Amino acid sequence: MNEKSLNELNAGQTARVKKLLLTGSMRRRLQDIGLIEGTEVECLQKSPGGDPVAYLIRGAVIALRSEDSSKVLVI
């Protein structure tokens, strides 16, 4: 399986979280919203400028900046 970062998903694609490369408070925030290993994530929509991007995570729509989503590895 090829791993890539979350921000490489196109609208409509789904993937599973493999690893978080973030540290500190941002890592904690993402874990708190359910972004942990094995979680399925769907890319819903990219904003016109491309940042942020809306993702469906455990039934909630969450907007993440590319700066943060690039540090989430998915398969």
Second form
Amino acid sequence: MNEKSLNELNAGQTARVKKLLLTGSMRRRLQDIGLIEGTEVECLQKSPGGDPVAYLIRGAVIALRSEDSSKVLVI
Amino acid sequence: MGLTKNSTGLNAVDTGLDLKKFLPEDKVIALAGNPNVGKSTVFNNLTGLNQHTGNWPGKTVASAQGVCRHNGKNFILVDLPGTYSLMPHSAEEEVARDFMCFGSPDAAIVVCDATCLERNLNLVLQALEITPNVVVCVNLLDEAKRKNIHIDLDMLSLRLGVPVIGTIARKKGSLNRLMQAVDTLIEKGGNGKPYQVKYDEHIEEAVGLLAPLIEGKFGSKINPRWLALRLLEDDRALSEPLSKFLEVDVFEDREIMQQLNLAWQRLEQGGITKENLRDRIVCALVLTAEKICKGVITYDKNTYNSRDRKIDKLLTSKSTGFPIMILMLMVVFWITISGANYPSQALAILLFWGQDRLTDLFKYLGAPEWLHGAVVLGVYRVMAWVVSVMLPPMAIFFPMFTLLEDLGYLPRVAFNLDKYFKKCSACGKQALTMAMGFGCNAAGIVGCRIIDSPRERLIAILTNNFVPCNGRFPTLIAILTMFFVGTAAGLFQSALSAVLLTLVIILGVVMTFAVSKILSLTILKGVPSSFALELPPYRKPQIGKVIVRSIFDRTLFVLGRAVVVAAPAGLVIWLMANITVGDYTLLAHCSNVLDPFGRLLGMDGVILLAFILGFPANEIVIPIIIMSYMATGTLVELEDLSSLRQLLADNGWTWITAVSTMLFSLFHWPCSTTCLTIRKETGSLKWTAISMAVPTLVGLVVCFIFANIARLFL
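Having seen the form predicted on its own, could you give me the form predicted in complex with the partner chain?
What follows is the whole complex; the chain from before opens it.
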């Protein structure tokens, strides 16, 4: 499978995290909620405006903006 | 559930952590956990207190404490803000970490969400690094059961080496077992050696270099392994609270620093830099949690949250998200308006009957006329107006708002609106603080703590007042009903009022966006920061309990305010209307001075004066207007809104006056309580002044433009 960023997933698609390109506090925040290399993420639903998008991460639903999700590489 | 009288007004601001023990042998228990796992519900049920609870992450922004009696002993419970980690990166997380580390609690309860246990264990594992005396509370077991998630609590307890108690926080019985476990733990003097996370061998080696040295210096005062890890991370933010706690600055200790440099060298040899050390630590925590959960949690993966996803599709999708949001707002207003109508009239009749009886009593006692005037026509009458016009809508709106909050709808609103906040370089969580503002702007201001970026937080604070609080709703409703809908109480009328009120609210929201944008282009320049918002599972609210509690709570609150604020205001107004200086009363002088200015804004001097005198509480604006008109002559019997409308019309009100007054009610300075809260939250007089100036300026401009354009068409 090809490497792409998290924001390229469509609703219903699932992928595994390859690498976090985020830095600083957002990187730490996502790590704290369990988003690390190898974590499975499912894209659930876009908001009415198309951004942010809700993802299922370790049983919790987390909304991320495209600026941030584009910096999460998945396969 | 919902905002309570403890979480609105000035009480919304915490007073810091002064632990209040009754007896020296009282035990202090920290209550930690991820956001939105039911910590506050556990806390409330254990202490009998009434902390604000609601289904969204981040609503407990300050620590609260309360006493729980168990087995004849006092346990002081400290409810900490929800955190995902004890390696903090926000102010509220710091509060939680500092208390866990330096507050020296006798034990800590870590509350976990059973439906999301694996992630919650991350925090448990971190807590175990700080103190062995942890009791794990797996909460929301009922929800987990409904979602076919099974948790083997005994196996979890065995693996962690600490007591694990399953609870349903809404049911008190399960909490007894929790307190029993805490009691037993303290009685036997601690947990011994619970599970510790093992890191890479290089990290373990580095910890091994530091920990014995730390232990030698500080003994059992602090967990040496935990401090060693934080030193390796070079967590300088820890320096201040740590120095205070240990009474010596570790970062200045030569021996420790020498050893730390050695440890860093070792790490580097193992390919670990300061930068990726934290990555490794967090990964180890997450993977350990995953490992521990294997075999402990079993669930049917495919179906367990399908119901929530279906609701989300409805509430947040492109085609239905916004229509439902607006519809929901309208329905809430419609119920408020039509439901408040009858009790409002009944209260008015009752209270003004009471006024006549009071008058009889004063006459019977032969009291002087001025005393009767001041007490009955001044103090009593304003209180009567506040209670009859303002109380019913407030008491109906509040529980409905609380139900939506408990259901978990508010984070969805933030999710829907975030894109537009981003366009204004603000944070989507601002929508949550605005929703709080509907209840009470002061509570909304405190709620702004959930926004991490200081710049975005200030934007949210400065614009919160554009959402009319519970105290301003009834003003808007009363004016709308009198001037645009007709006072007949029909289904159509109340529905029309609701639609118009919704438009007013939308105007406030649009203004929030506009002003946020302007602020982020001018005095609060910056780009939008990162955003991660958890959308919690939907929870069925305890409808009966919410309604009873929040009506009770609101009623007491409004009655309390009526006495504290409306009574003196009534006295002031009566005095102003009856003290004559020169040819005019004081009231006439004041309103005459303000009159030209008021007219420029589509209002008059009396209305402006009412807004100024209404600074302590917006509830008294309409009552003051009524009082002032009545004091200046035509004393009419006022029993319902239609005779009130007549009074206003007699004093020159047109639809332009009505709209201008509503606009000014929406856009003017925050009430005194909110101002004090802003002062406390920003710690700055400058920002307090700006937060008063911004909405006032908007109000002046909007009213001026509206009134002058409207007059052209009249």
